[in-house]
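Next up: a single chain in structure tokens, the form predicted on its own.
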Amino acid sequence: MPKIAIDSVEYEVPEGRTILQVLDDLGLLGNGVEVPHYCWHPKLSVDGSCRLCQVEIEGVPKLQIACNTPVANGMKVHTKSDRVIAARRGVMELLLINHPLDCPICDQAGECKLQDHAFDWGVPAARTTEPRRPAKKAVDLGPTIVFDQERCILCRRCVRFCREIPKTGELGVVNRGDESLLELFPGSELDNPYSMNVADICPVGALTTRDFRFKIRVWFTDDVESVCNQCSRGCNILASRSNNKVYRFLPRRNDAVNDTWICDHGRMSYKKNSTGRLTAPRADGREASYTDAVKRAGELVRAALDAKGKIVGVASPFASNADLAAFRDLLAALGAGPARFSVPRGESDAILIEAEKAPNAAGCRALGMVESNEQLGRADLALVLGHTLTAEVFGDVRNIVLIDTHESALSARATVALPARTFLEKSGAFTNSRGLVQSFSAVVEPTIEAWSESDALAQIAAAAGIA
């Protein structure tokens, strides 16, 4: 492996990468090592364009662009000397003469490069007198996106997102020298599967999301790590939140997982913790206290224990693994057999989007659980985590017990239904697809009495007289 050395400290590398890769491998870039971007970004391939890159290499009389200068043993590369810096400052100066410094409308103020950059590396005055070039504002790309040309830098970052990942191609560069502009290919929109991802690659806030465009400034808002849960995939994501509310989804890198990408429909996916929620208990048809339904759910647990009637259990993919455990150890002190589940199916593919549209199958089979369809037959009563089974599935089950986040047909069916918690209101651990288990953190506090599945299913147990 070739040695080099940064800023006069050594490092052994990868051979084959270039100069800012090796940085990013070695958890340099922005931690220690400064050398700044915009074109560049890990997952995509090297463009060039923007010229910010530029270090100083000993021995070569020119400086070069750290994203396309493969390493070499024995390089000693400098980040911070004076012909680096004032070049930094050319390049500022440069891409400032066309770009709006409008940061107090921008809605990228706050996470833009642009801005983050200038304040470090910008020139105090324009030298320039002609006025800017007349651009296109507020352009609707597509249902999800919003383009502001004049904000664009053409660093090409989204062009070779849509060539290179999901492979539709819609963006592209027309014309040349000063009069080049981002434009959508005739007749075409931006609207693929992973559209919104252009968004948090536009690194000058030129695209922005329809969804987030101007709801909240992004310092009032702090960013909680999560995992997606509408697929097996769980993509790793950044759930940002202010005053008890998500703002949004965001991607959160995990090269073994989603790399540094997330499909359209997790991103939306927050907007379903407040909607549709079962807001209030229910026992017997009627709203109840939390305390009442539990208590009734416990009289019902304990008489089908004296009965010696059949107790069956209906697990979701969608609970954490603690609450899965929880509902196996319960299961088995009933006498029941392992719980049953079933897992939501749908499109897939080849990038980050799998058929199975829950987040925790692979954690119910690694609990012996078992994935059926079909009839639950005559019971005397059902524990049920979730809706995954439709209520035509229990019609032969004597009394419900559901546990669940949502309003659905089986709460309407359920003889006890109790509130629980959604993955952003609760921290636990997701197991994804390839058996990798992935942890979360409770993001918001629920507005309304809630509990997780393990703690409903503790308060029940109790209510029954089960130790």
Given for the second form:
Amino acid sequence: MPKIAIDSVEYEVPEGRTILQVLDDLGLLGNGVEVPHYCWHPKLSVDGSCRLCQVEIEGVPKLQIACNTPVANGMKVHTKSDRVIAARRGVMELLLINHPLDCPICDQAGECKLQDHAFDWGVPAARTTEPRRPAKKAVDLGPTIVFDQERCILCRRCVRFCREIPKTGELGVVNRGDESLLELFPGSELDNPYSMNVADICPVGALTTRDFRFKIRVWFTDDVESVCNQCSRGCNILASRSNNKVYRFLPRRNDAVNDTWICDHGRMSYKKNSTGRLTAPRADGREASYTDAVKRAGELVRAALDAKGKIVGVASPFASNADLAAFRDLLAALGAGPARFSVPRGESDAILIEAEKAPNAAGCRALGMVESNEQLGRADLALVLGHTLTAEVFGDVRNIVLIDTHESALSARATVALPARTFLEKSGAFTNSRGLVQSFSAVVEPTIEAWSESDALAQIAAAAGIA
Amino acid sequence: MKNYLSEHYGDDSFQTLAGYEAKGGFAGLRKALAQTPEQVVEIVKASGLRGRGGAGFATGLKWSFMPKTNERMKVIVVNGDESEPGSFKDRMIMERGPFEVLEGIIIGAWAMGAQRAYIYVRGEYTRAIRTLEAAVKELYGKKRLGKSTFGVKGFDLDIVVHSGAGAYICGEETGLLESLEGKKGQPRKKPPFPAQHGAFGLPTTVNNIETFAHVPFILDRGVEWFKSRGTEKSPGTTLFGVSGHVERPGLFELPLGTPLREVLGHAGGVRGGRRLKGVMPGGLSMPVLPPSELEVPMAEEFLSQRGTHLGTGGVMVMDESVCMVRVATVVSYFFRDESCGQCTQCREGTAWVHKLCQKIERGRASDADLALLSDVPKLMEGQTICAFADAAAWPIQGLLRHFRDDFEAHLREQKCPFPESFEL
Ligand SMILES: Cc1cc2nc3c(=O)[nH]c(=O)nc-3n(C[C@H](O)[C@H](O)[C@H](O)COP(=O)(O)O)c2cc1C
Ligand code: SF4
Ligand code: SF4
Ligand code: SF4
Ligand code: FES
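Next block: the form predicted in complex with the partner chain, after the form predicted on its own:
Once more the chain from above appears, this time first in line as the rest of the complex follows.
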């Protein structure tokens, strides 16, 4: 492995990588070593056009771009020399002659790379008095993305994203020189299942999502690590929250799962936390307090046990491993067979989206649960977590105790229905399609009385007098 | 002035295969085919031939960068884009001496093991394109191209004439490759270099039209003969294209190192007995020389000592009537318009420089604007994907270096003090 020195500190680095990749591999980028960059993105091809990442290499007369210079044994790189800083200042000054200084009204303020780097390397006062380039405002590129052209610094990250990840190629740069413009391919619009990632990778406020735009200033939010629950990929996400509310999901980098992307469907699923929820407990068709509903559920369990009736368990591939394990243990204590579960299925693609539309089918399988969509048949009591089976499957079941997050045909039919916390309202872990166990932590508090499935099960067991 | 390259220019039969052979054509190729490819590369190296496309890189050395193995097809790309304003030599060579170019290409293909050559010609050069196409067709007709080129078993060379669409940046070698592949003409970052990953991803060598045209003569008449012309570091002749305020603009084939005064003399000197104001020695991107430099030998090693370059040998002459601020405005307009727009420094810098020139030219500028005009080109130089940003910065720096008075006069008088200068 080649040895290189960065600012006189030696590192052993993998071969065949560029300086910027190596810094990224070592976790040094923005974390001890500062090599500002716009066009480079760890998951896209190298463009080498913004020219911000220039570094000085001993023995090489000209400054070189770190994003396209392969490391070589003995290379001595300087990222803080006067020449490097002067070059950065030059790039920043040139970028700012046409970029509007509208940070106060720009939705990217607070997470804009131009703002950040201007703070570090910018000129104190503009030396140009020329009018800035006129451009189109708030252009809809498609159903999800809005484009403010005057802020675009032509890094072409969005262009490369569309060409290289979804491979749809909706975007391109037309014209030359300072008339270069980001444009849609004639007759197309930016509408692919991953379109909203372009807003994440746009280093400035040129591309924003229609969903999040002008909702809240990012400095009022904080980001909590979580895992998307919309398919078995388990993309790593950040949930931006403020005032006990989730405002958006962002991809969180995990090279083993989702690189740095998420699909639009997963991104927008944050809304599911606040819509269609099962908000109040019900018992025998009437709203009840949580305590009363738990009591009624306990009675049903006790009665079924005493009558040596048949008890079946139905698990949910949306439940966390801890909740599933608690369910398995309770069913064992009740002398019931292993829980069954069913996974909703849909389309998959070669990028991220998996056919299994639930985050924890692998967890269900690992805990010995049995996958089935068959009729449950005759039973005295079904204990049900979640909502992945249609109500018809329960045709011959006398009583249903349901612990669930959302309203469904089944919640209307259940003898007892107890609201559960969504994954955003509790901590836990999912096992994804590749067997990776990924934990998540609570992002918000529930606004209704709701418990995790394991807590609700424990309460029911106690009410039924089971140790 | 004629010399070996242009000896038969004007004789129309020289553009036909029969006429070319009657004048001794293909003697160089025959001598090349009698040697190994490695030997041919060594001869070109020993000749000291430097590329005539503007950068002056050693041709033999460039040829030696090509991979020696034959795992992948190797490609020669011939740069006939000739997009540097002030240059028109390649056009003349293509129109008058097409077989010289083709012979040079075939020798290059033999030396580098190339199986295909693309001649990329500026789209506006319709006559050059027709002439080259006719010449290529004649060679195919005589079965001297394609399978067993010139009867040599295992030497299979195809030549394709490709018409560009007229963009300066498509003359830059990697911008040209993108354009050749049917994409937007914008230079590629390096590495990878063309010798590893060039046209269509294949190992590629790009050389200028004139560069190839010299090669047959070197092979035929020998390294010593070639080196007896020109200077030690820049052997051979070149076609100086003299334009602007001279009595007889035109092309003159002269040895490299010919003093500028003599080059101008061949063009009849400055028109109407006026005084010389400045000369751009190698096309629009090369810094201007003041009249005090008239004795400079026209070869890179001497010109670079004076802060300029030989470029393409397109000598642009300006007499005393010319306003150098106007020149700067026109030059900066050209570069602003032709920048491909990828690199921050070039995209933003060329436009800024042009706006400043315009402002000064119109007499609306302040001292601060003039200070900026000296500064902004410095931000652009030496930091971009291709040398275009340098090419845009240099002429402005040259004009300011030698003609600062003109700029200051505009600030002082708040108008152009040269009423007889060309119109904008
Ligand atoms: C902006 C720009 C424009 C260029 N235009 C041309 C051109 O029109 N013709 C040419 O032969 N070389 C041109 N060049 C130089 C080529 O990139 C390259 O150096 C040359 O074709 C190599 O050939 P040579 O080694 O035989 O000179 C240009 C370079 C730049 C930076
Ligand atoms: S819109 Fe954003 S990502 Fe796309 S080229 Fe412009 S600055 Fe880059
Ligand atoms: S691919 Fe699956 S896990 Fe990833 S964001 Fe989309 S729905 Fe969520
Ligand atoms: S220097 Fe200018 S012309 Fe060359 S690649 Fe960069 S932007 Fe394009
Ligand atoms: S990040 Fe290297 S040139 Fe843009």
